[in-house]
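Only one chain comes next, encoded as structure tokens, the form predicted alone.
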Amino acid sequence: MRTIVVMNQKGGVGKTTTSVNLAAGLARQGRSVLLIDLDPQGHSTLHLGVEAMGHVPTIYDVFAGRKTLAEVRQLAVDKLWVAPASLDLAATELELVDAADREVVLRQSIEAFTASQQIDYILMDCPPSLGVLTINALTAAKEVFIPLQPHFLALQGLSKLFETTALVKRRLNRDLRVTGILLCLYETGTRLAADITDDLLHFLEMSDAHAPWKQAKLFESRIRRNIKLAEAPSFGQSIFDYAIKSSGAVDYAALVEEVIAAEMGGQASATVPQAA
């Protein structure tokens, strides 16, 4: 089982959609999957259509102690699960705040609930806040994705990212490390994407042998800017399941087949659609 954090303290730079899509990818081509939505505006799971409404219960539950992952989750589609996210999230900030361990409640409730359910990937999309919920699943994970849009001040903020995965593997979960960097909104052809491309993998090269993020990879797969991307959260549908001949589409297929070789030791599966 892999256990992945999505995480970027900025917003708009395709965290959710990456999320999502990256979920959905992996479900088409067989794999279990438990998409964990800690934001409070539960924008994945609105994006998966899947219902967070009324008495409904949520992630929030599980971090109240009232219910566990296995109760709160939702098929969203085939071996696609969601546990969904609403406004009430915003308040374990608050309730959690003078809590003992109030850092390894996602990790407990995450082995409770593999320790009786079969599940391939977990993935959790954090909320652009580097606060007690993105803790928490950097504490419960093992992985790192950050999906990076390729500005200047959006690679200014990387050195923050990278710090505050230094601090948790330091202190509550030895096991992290940052595993893949995606660049999205990606405008192919322009100097500027590529001179932050050069610089972040000139950053990597040079990183201290021993930091968390020093064995990251840039993913090859690059997520172009793409309308339908855009479109589809409004349909409560992944790109595979709304427009699946898109760009979108095609490069998000290709990240999946890069994940997927990464746990096959080189051998990549994925089947990658054709752009229209």
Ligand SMILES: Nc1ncnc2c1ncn2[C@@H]1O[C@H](COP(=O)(O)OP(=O)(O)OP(=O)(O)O)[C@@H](O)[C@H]1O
Contents of the next structure:
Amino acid sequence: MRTIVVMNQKGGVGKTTTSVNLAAGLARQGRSVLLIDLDPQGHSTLHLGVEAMGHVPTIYDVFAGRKTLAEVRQLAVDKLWVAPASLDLAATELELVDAADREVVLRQSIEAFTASQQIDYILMDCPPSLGVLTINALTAAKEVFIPLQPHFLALQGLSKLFETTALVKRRLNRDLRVTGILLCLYETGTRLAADITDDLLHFLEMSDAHAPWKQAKLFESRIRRNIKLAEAPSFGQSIFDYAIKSSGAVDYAALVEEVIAAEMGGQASATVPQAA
Ligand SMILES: Nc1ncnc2c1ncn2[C@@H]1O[C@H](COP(=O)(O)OP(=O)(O)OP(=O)(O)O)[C@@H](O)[C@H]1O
Ligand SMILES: [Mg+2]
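Let's compare: the form predicted alone is above, so bring in the form predicted in complex with this ligand.
Shown next: the complete complex, the earlier chain at its head.
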């Protein structure tokens, strides 16, 4: 099983678009996937047309200790479940402030879930902050994927993000590593995108050998700007159901291939049982 957190405290860089379409793409390739929506905006939930209004149990109930992940998850499409979020999740930041185990609530919930359920991938879509919800995700995950929009300020804020992963690794989760950086909203052929790629590779190269991002790679797949990706959420569909022939579907399918290829490369394979 692989547990992957999709994070960047910068807003609007493609976290949700990546979480949803990567999750849907993996499910299409026969992997069983649980996507946990950790953003009170509930964008992943809405994007997949999953219900989170009224009395529907959500991830908020999991943080409050009232429900288990198995009880809140909903099947979105074949092999893809969503643990939905709605606005009340915003209260979790405050409610957990005084809890002694506030950083490990999600990890414990995931451990309880995987003890009884067979699942190949758990993906977590984070809000654009480094608050307690994101810290819970980092504490529960083994891998971090960082979507990045090539923009002249793209690398600003990245060091804060990396520091946070280093801190969580040191204090809470020794297994944590940043495995991939994904360029989203990519404009092909621009000088800026090429410059940022160079700066990023240089930064990774110069990093301390023990840094959790030392092994991070820049995904070869790049997600080009494509209007179909922006339209799909309104239809409650992944890009594969909404516009399979679009460049957005092509790009996310390539990412799915890259992620699956890494199953053989040292990360636990979907078919290899986890060591006890
Ligand atoms: N490759 C793309 N081409 C066109 N539009 C895109 C692409 N990726 C994302 N978008 C659109 O850009 C906006 C921001 O993307 P998204 O919601 O995935 O970012 P986010 O990082 O999750 O944002 P937030 O920080 O608010 O959670 C959305 O309207 C989305 O539909
Ligand atoms: Mg989002």
